[in-house]
Amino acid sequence: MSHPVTATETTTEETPSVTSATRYKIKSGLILTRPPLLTREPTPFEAAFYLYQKRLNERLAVPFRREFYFRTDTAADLDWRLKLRERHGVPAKDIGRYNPRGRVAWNDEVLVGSETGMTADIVESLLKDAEVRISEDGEEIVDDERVPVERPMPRRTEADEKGDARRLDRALDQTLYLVVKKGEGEAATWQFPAGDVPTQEVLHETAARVLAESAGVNMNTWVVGRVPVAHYVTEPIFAEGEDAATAPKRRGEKIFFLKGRIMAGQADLTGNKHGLTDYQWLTKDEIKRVLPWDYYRSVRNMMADR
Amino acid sequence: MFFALSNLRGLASRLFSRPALLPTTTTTITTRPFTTTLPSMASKPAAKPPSKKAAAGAAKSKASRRVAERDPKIVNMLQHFAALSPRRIPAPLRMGRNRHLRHWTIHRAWLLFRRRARKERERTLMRQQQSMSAACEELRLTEGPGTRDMGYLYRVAMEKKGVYGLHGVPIEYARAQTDTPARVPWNHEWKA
């Protein structure tokens, strides 16, 4: 591409005296993502199917033998018997009231609107089962004196409820992407952190440097590989009467995005060198409303489903 | 297979009743309570049995002592094995015609669900691969930065330095997804 430019050729119009290096600025950006921390919610169909399979399995499995697992008349045994009685004799904790061996073993359907087998129902029944109901002396513990079981944290956090898009502990079952706001007022645009690639640097070095310069060093990040995952090209703008052989009025941009992961920490824009005024951690759906359309279109293919 | 099953059948009851059924001479077998070898198939000692009267007396005292000494834990475990015997485990599922049709429908719906999920996953991966591929092609045809020749950045991007080995992937990356978050879902205070 880079033809040897002789003195005679420079005078002619046909010679490509301007290489693409002068027409395009090369930039390297980093799409910093926080991977999902939670599994996805099972769909209602999945939950119903798992319940169906568990009940079928009850019909095929060997009956539960209490004597094998609990020594008779110990506290643990009494506790188990008490809870078993409350579950109407069903040893499994997550299948609701179903007897696989009686005359109505065929009746394994739950009624319409029943919550049996849904995640919340299973969690509740397991928590109820985890509570110790019999003291070491074999006496039943009254309601007030039982030690409550430590409950798991809710899947929706405080930041979710407040809609605080700067926190990282929100939308825990989805990927979050770091977007920064460049400029002030009307001219401000949201984008991924990006910066020019100098001659002595390559993409991944620039990406790491730009991230440190713009969002601070207090983030435990990892740039996943050196291969760009997306790119965004702005064409150069030429003045009236000029063509592609001459230097453009405004150079185009080629932004190559690398993918990064954040493991801990938080962005901090104080003293950044790129004129950034704000940042957000957004999900795939939210980012669509914030980024300019053609910018979003060029990066949307690198995004995962959730 | 048939022989194996027939040998296992009633294993525990055989083991239970062994002291009473055992011939007085097979003392070597009684020391191994968990054997599956039938007494008739076990190797016979070469020595001849002692006289009838002495044998009867010895057998009675030994058998009673063995029953008395049997550990309740072993008894419990043997009873458990009895529950697991092929005679006791439930029969394979039998369904009426309508029940089976319903089961078949549920099964097909599950397969459809799985196929959709798989296709969706494949589409996503293909999308991401295409995005990378297009970016790499653009990079390959790019000159620069500065005085670098065409494809320089591409060649560097294709290098696999630091990918393999002990520190190729940070250890924090091995965190598995959970159903519920931790007490502190995210460490915002992390400092470099």
The other form holds:
Amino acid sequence: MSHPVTATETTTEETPSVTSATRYKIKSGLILTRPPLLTREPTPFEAAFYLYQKRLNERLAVPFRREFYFRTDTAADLDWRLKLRERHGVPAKDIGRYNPRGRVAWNDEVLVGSETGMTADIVESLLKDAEVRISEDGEEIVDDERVPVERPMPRRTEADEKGDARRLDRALDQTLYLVVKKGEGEAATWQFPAGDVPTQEVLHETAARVLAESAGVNMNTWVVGRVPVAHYVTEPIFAEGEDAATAPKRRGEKIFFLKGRIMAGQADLTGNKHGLTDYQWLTKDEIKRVLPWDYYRSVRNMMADR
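Form predicted on its own structure, per the form predicted together with the partner chain context:
Nothing else is written out below except the one chain.
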């Protein structure tokens, strides 16, 4: 038998007050990144391990057959044999003095502090081997007449040497993040581009629009996904003696950050709509020294270690 529900048994959902919806402004921001363009330098342990792998491969692989690659007594063959003698009979160019077929083939590790296998040593070995030592008529070319081999570009660029944080061609082995400066003087703050989310937009649309309004349209960028990767909250400020049930003196902010990539172009703050006065492309370690600590802490977990 069912019982009628009395007034005391009825439940009602508590509706939020009007002021609770106006305590915070919802914003969307974009953490725009330039990915690393170079692999990082290996540590001494990594370099020693890679060298060990190469030497082990020399021991296990089929011996190098010169006749398969070079016609006997041609300039290329003579050039190869000359360089092979200088490497003490080792076909590989970047494993140092090591004989994988000899009695001490088991001794394939390097001593602590050895430069063998390090990046600089490998580069010099490959450059030396790339020099043409034998002329077309089979004569050895003297040092003064050898054509120098073009060296690779240095890992540190002009922007690195000058400390120019506005350029993208710096810190090539690390991720760079676009941060912008809002305001002037002591009141200025560094932050990621962000702006209010209007009713007719969703987060990723606002993020793309704000980036264009902040840093110009001369960048080819891509918003990675439509889900925020981090968020930052500032609490509202109430007038003295007022409580949370009243309208705040200053509204708080909830900023939802999306991730983006830059593929070409450069930032340009000319005529921006957000009062921005400067910009920089910074690494994670550099950002830590520029952003307010609470702000940085809210986004650090989505930032790559390099």
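Treat the numbers as computed from the prediction; the structure is a model and nothing was measured. Only the largest set of C-alpha atoms that superpose within 1.5 Å between the two forms is called the rigid core. Positions refer to the first chain, counted from 1.
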Rigid core fit then Ala105 CA moved by 2 Å or more between these two forms: yes
